[in-house]
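This document opens with one chain alone, in structure tokens, the form predicted on its own.
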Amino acid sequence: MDEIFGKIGTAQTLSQKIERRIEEAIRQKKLLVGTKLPSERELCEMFAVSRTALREALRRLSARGLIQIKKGSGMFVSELKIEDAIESLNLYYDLSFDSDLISQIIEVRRVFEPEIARIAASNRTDEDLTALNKNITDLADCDPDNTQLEADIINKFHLNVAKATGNKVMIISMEPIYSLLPRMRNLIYANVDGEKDFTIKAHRAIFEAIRDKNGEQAYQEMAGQIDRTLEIYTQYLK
């Protein structure tokens, strides 16, 4: 480990370099998943540094999600899991949300959502379409005053189109945006009326042309939606 733990200097700040040099070490996998770090004394002395620049690193890197931080264990290198990702996004979104912010998800929406559906089509799997088919149902049953959990309805549906693509690529750059179409809708369709069978419509034809492997159609009524999205938010909002 001495080149990856190699002296530093006293040269710019000291607990930035390391945690720099830290994070390249894992991000080139010399220092794998699982793998225990030396002592902190150890880390100073191999750094040549004080503990108290060593010990900034050490919190910024285990505030990130790199390193795990166990009391009477030691320090470990950790996995980073999708949901890390996509929780990261989501807080970025809530603290970002407002009418602008609306305005670019649904162009964002629009870029990617179609082409999501078509891949969905034909990577789709029976568990995919069962899934799909609930939330249609779910959505159809619910009571029209609980607007809140309607919005959730859709949020999960739109979510397992994504995750019938099988791209978890496309699940941790969607799944955040997903998640800000509850409060979307509930400020947007507020007052709009038939809303609901609209979206059901909408839906039901997505979930038979992705059930019947038709890309091109899944493509054209995904855009479709998002399409009457944009209208209505431009009526409404703008």
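Rigid core (definition): largest C-alpha set, two forms, superposition within 1.5 Å. Only a predicted model underlies this, so the values are computations on that prediction, with no experimental measurement involved. Numbering follows the first chain given and starts at 1. Compared with the form predicted together with the DNA:
Core-aligned CA deviation for F76 between these two forms: 2 Å or greater. Remark: with the core as the superposition reference, the CA shift of A57 between these two forms reaches 2 Å or more. Once the cores line up, the CA of F207 ends up less than 2 angstroms apart between these two forms.
Since the structure above is the form predicted on its own, I would like to see how the form predicted together with the DNA looks, so please show that one next.
Since only the chain itself is given, any partners or molecules it might have are not part of what comes next.
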């Protein structure tokens, strides 16, 4: 218990208090999504604070994705998007990125993604298939020199597999990891030749297994694909 000397006069700033008040209102659904908030001037009167303090509170709320501010028209309560929620996680990963992290990421993918593929195979919708298929044709059409685009497409494919599970939590868990892959790929792909054909074939195999609702096959193909990735990375990292 080293809370003994914890803050007494927390000295929450005025703008923080305002922020909390509005946040609470949104959390408790007293302010519904889409609602237009009163104008700055009106809110100033209602809270009896200066525009400075109020605006800073609003800035923070919009930074967190709770409200949307449209210049010239007003401020609206917005639906908190998954992307907003994930963004700070992405940042967190970004800041702790190092070569250690690379092998750890691969390990996590090796363990999680085959299982994800299995679930995707049984839950996928036709829309999911369309998206996945598009990823593969995009990959095939992609300029071989444009490794950046290539990496993006591959990421989308894997993210779409996660989406095909129909499980939001799955997406949230994996998204931050996928967002790091381009950085890893840039590190490596420049050094590997004749990789692309193999990559396309492997991803198509995953796609087909998911399409055929063959969970076990999807699991195996995904595992194989990541094993191969792992191989390449260890070869490069050693």
